[in-house]
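Next up: just one chain, as structure tokens, the form predicted alone.
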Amino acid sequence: MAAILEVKNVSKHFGGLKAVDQVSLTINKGEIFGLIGPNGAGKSTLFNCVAGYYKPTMGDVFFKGEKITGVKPWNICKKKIGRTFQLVKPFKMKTVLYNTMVGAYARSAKPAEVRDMALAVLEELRLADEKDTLAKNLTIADRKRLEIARAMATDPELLLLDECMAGLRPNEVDEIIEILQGIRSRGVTIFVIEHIMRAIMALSDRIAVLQFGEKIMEGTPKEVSQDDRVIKAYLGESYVIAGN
């Protein structure tokens, strides 16, 4: 498989704090790659290094073989990397359609084209019936889907998802899983941070585990769930017992 994203020995320091410490990852085109670890492990910081919000202190990031280390976020988006944020912040007084069109303007300056692109994305995210609803009136689950819709409207080849299922009920999680599998089926590569273990285990082809900014494990969901270091650092014995 061809690599779409390569993270090579990336570190990000804030003063004396090593938020990310020499992390290397290779994500292949078309796969879903999970990133897990305790709070404060450096997951979102690593995302921010990939998406251009932070410039790594050391190391490099490559997208489709091109070095993108330190490239500004808006230019990262133009290269077809989309992302969501852990804290969902839509334009609350604007409609669902308006919020989605904001993303689509990264691909076209023609309002009619942008509207059509946004409507197609809303259909895929099962939000078409809410297109005229103000974002402030959406449920938490719909706001999460709107965040994904806005990122998908940028027409990404690589989609970075930062805890897009946090706070959702089990049936809402299942719906997001189904939507993401549909997005992957049409060729979008997905790099996802998630704390809901049944979701990340069901979705991911491979998973990396961070602890204190370092990668301590990478493998298939089964390999990761059975690794002693991961159990001690993050999953806990109760997860292993429940999974058996």
The other form holds:
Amino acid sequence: MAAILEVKNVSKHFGGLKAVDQVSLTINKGEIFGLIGPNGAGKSTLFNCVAGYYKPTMGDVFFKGEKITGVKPWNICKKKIGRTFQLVKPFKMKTVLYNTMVGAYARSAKPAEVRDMALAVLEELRLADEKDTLAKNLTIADRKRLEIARAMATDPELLLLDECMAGLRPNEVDEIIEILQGIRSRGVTIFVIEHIMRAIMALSDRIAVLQFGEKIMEGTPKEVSQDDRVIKAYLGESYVIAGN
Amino acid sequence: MTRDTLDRTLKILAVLTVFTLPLWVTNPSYLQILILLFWYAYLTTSWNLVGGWAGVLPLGHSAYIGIGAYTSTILAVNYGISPWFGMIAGGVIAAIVGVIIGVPTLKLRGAYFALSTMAFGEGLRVFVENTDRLGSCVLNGPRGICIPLSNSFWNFQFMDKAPYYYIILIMLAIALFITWHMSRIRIGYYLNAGGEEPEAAQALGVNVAKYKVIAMAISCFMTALAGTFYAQLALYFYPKAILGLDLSFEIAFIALIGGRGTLAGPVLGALILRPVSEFSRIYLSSVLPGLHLVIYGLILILVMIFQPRGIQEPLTRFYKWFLDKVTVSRG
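Form predicted in complex with its partner chain structure, per the form predicted alone context:
Next comes the full complex, this chain leading.
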């Protein structure tokens, strides 16, 4: 399988804090790659380094073999990388359709075409019924889906999802899992940060684990869930001892 | 009568009324009040492209009015160039200045942008007030410039008020059309998105700073045209009148009270606030000069508390309710 995204020895320091330290990852085309780790492990910082919001202190990011380190966010988008934010940022005073059209304008300048593209994306994200609702009136579950819809409207080859299921009810999580599997089946590669273990285990082909900015392991969901270091990172020393 | 026909009939009636007004309003003073009303509506519509859509608060737009007025007047007085061309020249210069000011300042957020535009506006006024001559051009410092009389279309001067009325009306119509058109194409979506959530907009491929600078250039160009119009209407202007902070504030007041970032807001704002200003000037100026800004302030406080999106919102709602009511009771 061909690599679509390569993160090579990326570090991001904020003053003395090493938020991300020497992390390397390779994500293959068409795969769903999960990134987990305790709060403050540096997952979102790593995302921001890939999406152009932060310039890495050291290391480089390659997308389809091309170096994209330090490229501005709006140009990253044009290279066909879409992203969502952990704290959703809808254009609140605008309708769901308007929100999605902003994304679709990255593909065309013709309003009628853009509208059709946006409607198709809303259909896929199961938001078509809400298209005329103002974003501020959406439930949290719909806001999370709108966040994905906007990113999908830019027609990305790689989708970066930052905790798009946090705070949702189990049935809502299942719906998003279904939607994401549909998106993947169309050939879109997905790089996802998630805290809901059930979701990330069900979705991911491979998972990397971050702790204190460092990658402590990488493997299939099964390998990761049975690894002592991961259990320690999530649940603490005593849990492992008690388990033994 | 269906709701749509009633809606259309009322709108056509409104447009007809506005276009035929000089036929029955023959008193030049009243016509002058209407001209200034449209002038403010036009200015606020221009301001709205940056102040309403790009999500920042420019408080120095009088600088661009001044650039327009001085440019066309100097070109006419010194070089005999028709103010119609001078108007365009003023617009181009204002757009260039707007870009130069906008590139560093539009990256600033909230109050910092407002303060820096204010500082630029005031700086320009102080500079002009202290400059009698700029090269071969006579600015006359605080005394201002008188435009020699010569009534002709070519010289942008008319005996009657009616031609001025129609010129500013057409300018306003064009400004509203530009705003309406922009709101339906990419730049409008990008400006709105960048103004509300810049980070999210960037992730969607929007170079927020670039679009804000484009909006600034268009807005400054349009604002400068109003400067030339004012110069040709009054035939005399001085820095305090067209470069003052109170003019910049008045534009922002009208926009905020009318409804920022909406098509109807600037027009409704001018429609409601200008009479307040005119009547306080006519009847109370000897007692309390500048009273209208105090009244604006009070109205602004009330509007911000009860209708933070401006009075256009309740008025639009009322209009829709009225349409429903009338068509239902008839049907």
